[in-house]
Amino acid sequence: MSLSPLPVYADACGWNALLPPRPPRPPAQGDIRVKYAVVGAGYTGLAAARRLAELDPQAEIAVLEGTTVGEGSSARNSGFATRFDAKVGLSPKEAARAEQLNRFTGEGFDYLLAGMAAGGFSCDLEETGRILGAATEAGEAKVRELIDGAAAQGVAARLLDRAGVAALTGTTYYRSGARTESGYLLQPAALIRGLADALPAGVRLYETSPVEAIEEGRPRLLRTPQARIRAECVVLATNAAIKHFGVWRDGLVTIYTYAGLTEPIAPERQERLGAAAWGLLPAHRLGSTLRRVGADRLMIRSLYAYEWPIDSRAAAQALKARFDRRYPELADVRLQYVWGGTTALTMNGSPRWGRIGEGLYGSAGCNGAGIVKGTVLGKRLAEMIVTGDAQEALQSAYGRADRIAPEPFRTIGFRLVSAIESRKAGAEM
């Protein structure tokens, strides 16, 4: 199975430049021989590898990471995480969908938990609920909808007017919200280097080791630019990257997304933050999520790009004129990191996951809600894996992604979308 490139990022996580260096895992090198082998150091992967070693723990496990733990898309998210599924879980149209896939994210929520519990470290965790913004008139039934999702879910919300977003957000630009008393904002660059660091005895990491080959054969035998790793079992837990192994094409789309971080602000003007601790949600897929970092920062995440990256200097311009049109009396503030990230979006929002072939399995699709998602996802693979288990509970809450049309029609088709997408969006944008 040879490879295309990988996805290769312009632009240094601002999320792991905040923290302390970490000194990487040295790369695999020479002959290895391991029962499994796991490409791909984030959610997913950990997740997989550490279920691994507790249920087959004599087994020696190899996890390939092409980059550094903390550069990689993992990392490169805004930080929201919760124990309701981010796309149904609230929803009062499939309350009982939603029941199901609540059961799963809860599970994973757990899960990382008891990886944080037992590494020891902090990754800022918090719960500070959830804000759904809304800035235009379709916006506000969104917002609406989300309250009869959340009753209908017995989960604590409110309406909030324009003044009651503005007291938690600092901004008037939204004018109504919904707010709920579940959800959690953390630093996921922490949390992914710690749970990378926390790995089980019998798991061995090795960063900037990208697969570069994957042959057939029992064992399989992966190829990195230093090392040869034979493994009787491989789980592809390279979401979006998957494609890049000539895996599941015909069923993933890889999109970019971007993010600012604000330089630090002045205490004197802290006051125009809002709350000590936020996170704001867009009510249209296409707008611009938002949030407070520690005591003197904002984050904005927004743009999204079809399979190929953005200038990152236009990818700035325009994160900041979104920021600006929000924060106005901030608009001599600048943003000082700005990085992009991938993830692989499926037509109808359902996973690809599970058994590939002989000893090959994966998971990838996560459609933008990675940390929680993809925790459960690569417990649950790992457990299929060793138990024999075909987990059709899981199979049958998350469903089957569609086949998306080949190209040309897929790009054509994407451009189509996004543009009636991004009319409606609006000023969510």
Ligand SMILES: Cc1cc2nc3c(=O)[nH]c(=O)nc-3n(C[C@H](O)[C@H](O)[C@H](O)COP(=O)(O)OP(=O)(O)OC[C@H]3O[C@@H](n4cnc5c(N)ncnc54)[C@H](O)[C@@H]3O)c2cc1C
Second form
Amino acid sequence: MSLSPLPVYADACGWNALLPPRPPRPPAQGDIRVKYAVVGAGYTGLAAARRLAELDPQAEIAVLEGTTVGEGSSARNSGFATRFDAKVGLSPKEAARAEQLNRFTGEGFDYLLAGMAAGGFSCDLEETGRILGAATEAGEAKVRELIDGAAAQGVAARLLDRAGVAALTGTTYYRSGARTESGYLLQPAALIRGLADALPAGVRLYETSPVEAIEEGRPRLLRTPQARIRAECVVLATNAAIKHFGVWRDGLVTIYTYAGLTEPIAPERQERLGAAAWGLLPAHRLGSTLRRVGADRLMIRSLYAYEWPIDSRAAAQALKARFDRRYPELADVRLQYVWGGTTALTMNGSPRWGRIGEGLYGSAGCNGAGIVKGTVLGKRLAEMIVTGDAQEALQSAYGRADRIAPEPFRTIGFRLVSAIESRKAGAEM
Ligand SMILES: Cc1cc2nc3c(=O)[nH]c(=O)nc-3n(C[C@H](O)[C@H](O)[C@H](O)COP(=O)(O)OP(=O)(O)OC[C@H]3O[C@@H](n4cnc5c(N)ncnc54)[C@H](O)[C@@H]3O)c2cc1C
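Starting from the form predicted on its own shown above, please give the structure in the form predicted in complex with the named molecule.
Time for the whole complex; same chain goes first.
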């Protein structure tokens, strides 16, 4: 079992491997003094650092990343983003909260767009809409629920039969689907690398600089293998790894999930891959995500593991089996890259966010949607720090993460729920 302060992955991130090599920024060394230290260069940390620099342009800001940018979870994901979560079938109270959340989602998405514009880089962002795919009877009920709710609220959603899903995705595996217009796909390693390289003046990024300990005091002292960083204010943007610092252990669970990217598929077989660009989300939360990547590859994301990673070879075999079930005619196609990543799960989906102590702030628990959510939560955390605004609207929209039962009940409970839900998910996996 690893005692590392951050997740250590057995396999390189496939999205990062598709890009030209990027030389990492040098590690932090010696004695460093800054006003703000941001720990973690994912979406949350980079948004916080950028916003701190915008609001306090004279301040010196250090971002400390334990790995290299492009190898953390912010690059290891499926690249689904949205500026508007179409929530349908909600009670009036839930609908009001969904509307508030949508405003923050839009703000996060726009902040990403502004970062892309400032950096002048591409991350293959495309508005593709998204498909909710159903491979089981229970999944079909979810699809109908989405279609009915959408109609009642005047949201555009199209019911697809098996042939309709196949026309878009190239697989006849799904019985039906619901296609909604809102939804984007992007190359996550290109996005996080671009954002890191476009940080404003005043922000210094240090890579391969895991923060091993934070000592109390004003300023606080952060220790990395080669540096001692003194900071008046520390932002913990380490996602579930925040637990290493003894913070929010009662509210966050680390979940490993896995993705595989096929090798390039020959041009004469590419008509089997469906439409030019599409992304499919599963009708069950333990199901598999699928998407097309460029002209010639497919990606599958699946499997969940609680707190500890699955053996790499077992994960690769399981992903390939799930891919083959969907594309039996492409069974000879290899998954060229398979990798795992972590998400921080909270029981009710609300993040842990805000002030932790004197000069110490944090944000964690984006579940599976941190590209946009991490961005807005990081941005708003910086606003809270600099302006003192308590961010009540944000806190009321996102809510507060429920506490999780202590050990051993937590592990027993998780295993039980996971077994029950896996049985329910069935062919959606
Ligand atoms: C396979 C997979 C698919 C996913 N699909 C999607 C998707 O399609 N859309 C979506 O929005 N989200 C998706 N997610 C979730 C998304 O990746 C996360 O929500 C997002 O990365 C959270 O961003 P973050 O900045 O809060 O945390 P992270 O991206 O985890 O960034 C935290 C950073 O902190 C660093 N760190 C940790 N501890 C330390 C330390 N002690 N010192 C220094 N650095 C440290 C880590 O190395 C890491 O780079 C997926 C996740 C996975 C694993």
